[in-house]
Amino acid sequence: MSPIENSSRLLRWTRAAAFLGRNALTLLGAIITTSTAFTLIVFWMSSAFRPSQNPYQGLLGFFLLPGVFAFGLALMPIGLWFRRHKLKKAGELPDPYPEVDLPAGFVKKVLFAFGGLTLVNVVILGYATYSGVHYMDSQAFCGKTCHTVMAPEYNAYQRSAHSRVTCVQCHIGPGASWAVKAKISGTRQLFAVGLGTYSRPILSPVRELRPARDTCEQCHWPEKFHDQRIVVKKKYADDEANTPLTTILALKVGGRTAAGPTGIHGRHLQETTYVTKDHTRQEIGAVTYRDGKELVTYEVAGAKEPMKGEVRTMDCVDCHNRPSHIFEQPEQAVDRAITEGRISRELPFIRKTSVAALKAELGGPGTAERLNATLTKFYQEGYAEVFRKSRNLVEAAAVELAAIHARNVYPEMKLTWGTYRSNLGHEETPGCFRCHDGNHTSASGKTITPECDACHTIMAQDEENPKILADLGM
């Protein structure tokens, strides 16, 4: 196309835009787009120098304002189209469009300005899209935006060993395909939150979770060998003296060696599948395990028929099912608080009384006051002298009980003690004994062992002053 033809076409477009642009819709779109563009630029500059942790400010700056900006852009051509359609329908559409009575140089300047503004709009939309996606990957968005729904999980995550690992590193991982799946799933969840149709409590995302080899194993090398590790567990008796009881284990972590797999990790790194009938995976049917070159299937002894359900390949999250969102049981939480000195062992029966108070309290407004009243009443009636001399310790214990309750019980989400089970170990839940129950047997008579020493060596169990601690210099 010749320069003369290009110039003629530009002139026709200019005349059409000038004539059809005289409508309220296009003018409104221009006003919205211009004002929103300035607001966005100010917001982004402010965020660069003073980042905000307020999730709702993020929603405003990264979603609502860019949406309004795009809406304004869309209004402008829509206004042109409506005016053209209206004039054409009435038979009043001019052909050709009226001349623009402006100097040629000025028209060129207008066209250059229009092109420049179009480029600016493209840059603003591109940056808004990038910023929005980046914000959706932040902890503030994941944990705080849907506050009621995600508060339990977010609070637990902040106390976990993974608190510096971003949510998306575990829940999405690298690559575009899983990011797209996550955003589609997130859109569905957004509607559920808006309509109030989300589950209470929310279900653990075990089915939708990306395989551990793509997430956990990016940091944790599963085939690395680990020698035995000494684990010291402290708890307290329900007697008046809150007697400390210590259990010491040599945990056979294991892994890969030149001679083959050993220990807990090594054995479970072998090709293993199992059948489970629901998303909690608490009831395990047939287990198929590669023993050397042979695949061996262990069925539940005495079952009338094989369990029907999902066939799953075992990976990290089958045992470490709540690595970043751990909720405590009352006994576990109180034992830890006593060990760390946040609840004084000097108070008679404090362990027993605290556990009972936590289990009886349902939560809601006034929880802290009721827990304080429970402890106060117990010591005033049964240990008046202790209460008189150590009232500050009783009050400190009540404060700690309120904190324990607040981080584990959420009535609005129907989340209470034991709602989310951890499969790591077997003291509070079946855990390991889902398979290692002595009831999964192969056709040849082999049984998945329930023996304690398969996974750990017990060096002391619930002893008040185990000698092994002194021997180990601990």
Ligand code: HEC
Second form
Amino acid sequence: MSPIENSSRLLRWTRAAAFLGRNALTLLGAIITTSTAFTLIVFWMSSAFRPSQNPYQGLLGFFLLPGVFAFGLALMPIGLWFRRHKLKKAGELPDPYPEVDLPAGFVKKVLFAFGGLTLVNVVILGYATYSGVHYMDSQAFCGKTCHTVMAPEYNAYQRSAHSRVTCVQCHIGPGASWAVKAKISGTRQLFAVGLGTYSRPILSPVRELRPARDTCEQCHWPEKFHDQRIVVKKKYADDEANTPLTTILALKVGGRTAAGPTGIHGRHLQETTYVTKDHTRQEIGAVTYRDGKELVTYEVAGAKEPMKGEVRTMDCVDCHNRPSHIFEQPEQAVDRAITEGRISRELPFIRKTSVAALKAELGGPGTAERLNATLTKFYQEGYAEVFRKSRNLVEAAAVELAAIHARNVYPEMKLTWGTYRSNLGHEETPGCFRCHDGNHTSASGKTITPECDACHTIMAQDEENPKILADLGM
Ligand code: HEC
Ligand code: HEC
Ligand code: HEC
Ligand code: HEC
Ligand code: HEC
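Follow the form predicted on its own with the form predicted together with the ligand, if you could.
And the full complex, kicking off with our chain again.
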């Protein structure tokens, strides 16, 4: 095609566009596109300097506005098409299109303007898509958009050692295929939130959580040798003096050493699979363990028939199932508050009274007032003198109880004490004892060890003043 033919064709198009473009839809489209383009650019500039923590602002800027922009863009050709269709049907479509008064060089200018505007639109749409996808990976989107649904996990996460790790680093991990998978299931979840059909509480363990190899192990190297770890657990008795009870364990965390894998981490670096029939993975059937080159299967001794169900490869999350969303039991939370001085040990029976008050309280509006009333009544009636002298301590304890309650009980999500429990150990759930119960036995008569000393040395158990603490200078 010669340049002359080209420019005359362009001239025809320009005339057609100028003629057909005079319709309400196309004009509306142009107005919408231009105005949202300006708003979007201002929004992007401001969020580059000061990222908003408000999830609704994000939803508006990253999804709604680009949607409106694309809608406006689409309206323009639709308007042209409609007008052409209507005129053609009525037999009023002019051929050729009426001349428009075109100054010299106009065609070239139109070409440039059209090309330029298209480029701008492509850039805007491209950037909108990119920033929208990026925004979907942010804490504000994951944790706060559906605030009732995610509040429990988000609040617990913020208090954990992982509060600087993003949700997607554990839940999605690197690579495109998991990102796409997550976007698809995320879309389903958005509908569930919209329709209110999501489960309350949210099911855990999370179905199809990505294997820890691709998430946790991006930051933690299980081979790293951890040796032993001293764990000091402080609890308080339910007596008048709230007597401290200290337990000290040397946990044999282990890892890979020159002499081979040792301890808890080391021995579990080997491939282990297990059968479980219930979703919570609390009941475990046959366990298969790779011991060097040999596979050993431990069956449940005395079971009438082998358990049938899901076969899972064990990974970090089978022990560390609450690395980030750590919910407390009332006893744990109160013990910790006493240790940290937020609840005073001087108040008689404060441990027992606090735990009972937390357990009895169902949550909802007025929780703090009711907890305060319970403590006040207890001390006014039973310890009037203490109450008169230490009223401020009672008030402070009540404030702490309200905070503990708020971060562990969410009636709207049917989440309460013990809904989510930790498998790390054997306090809150059978945990390690799901397999280390002395009842998982191999054909050659070996069992998965239940020996206390295989996992830890107990240096003190529920002692008021363990000598070892003084020896360690703690
Ligand atoms: C350190 C890794 C990590 C981070 C960071 C993390 N999660 Fe999780 N999350 C987990 C694990 C592990 C589970 C439980 C998995 C299981 O037992 O299957 C879980 C479970 C959940 C559940 C299911 C309910 C429950 O409590 O078991 C939700 C909802 C959730 N996470 C949301 C979030 C949100 C929102 C964020 C960011 C604010 C986030 N997570 C950050 C590791 C993480
Ligand atoms: C993006 C990096 C990252 C990822 C992914 C990650 N962690 Fe961590 N993890 C950390 C950091 C940082 C800490 C805090 C270290 C500290 O405080 O000394 C930590 C701490 C821990 C601790 C010690 C917690 C404590 O309270 O002392 C455990 C256990 C742990 N992570 C397990 C996991 C598990 C299980 C996963 C996968 C579900 C995981 N991590 C995923 C970075 C990560
Ligand atoms: C068989 C159960 C089990 C498995 C599997 C397991 N851990 Fe652990 N891990 C433990 C126990 C128990 C501790 C000690 C807990 C404590 O200190 O309270 C621990 C401690 C840790 C710590 C803190 C170590 C320190 O010395 O500060 C990190 C980090 C950690 N684990 C990460 C991981 C990662 C990542 C994986 C997966 C590759 C993993 N663990 C697999 C049981 C396990
Ligand atoms: C899914 C089953 C399963 C769970 C859950 C489990 N283990 Fe194990 N554990 C095994 C198997 C299988 C072996 C290897 C037995 C063998 O030596 O043949 C093993 C071995 C060990 C050993 C080495 C024992 C020895 O005598 O050398 C330690 C230590 C250990 N586990 C600690 C733990 C701890 C701590 C937990 C909980 C946080 C835990 N395990 C949870 C299956 C499990
Ligand atoms: C398979 C490994 C394993 C075996 C076997 C085992 N424990 Fe433990 N135990 C643990 C782990 C892991 C923890 C949790 C440490 C933590 O919370 O950091 C724990 C915690 C404890 C605690 C402290 C609980 C608390 O929170 O106050 C006591 C006490 C204890 N074990 C006693 C025993 C006794 C007694 C036996 C033998 C009958 C035993 N354990 C067998 C792994 C084991």
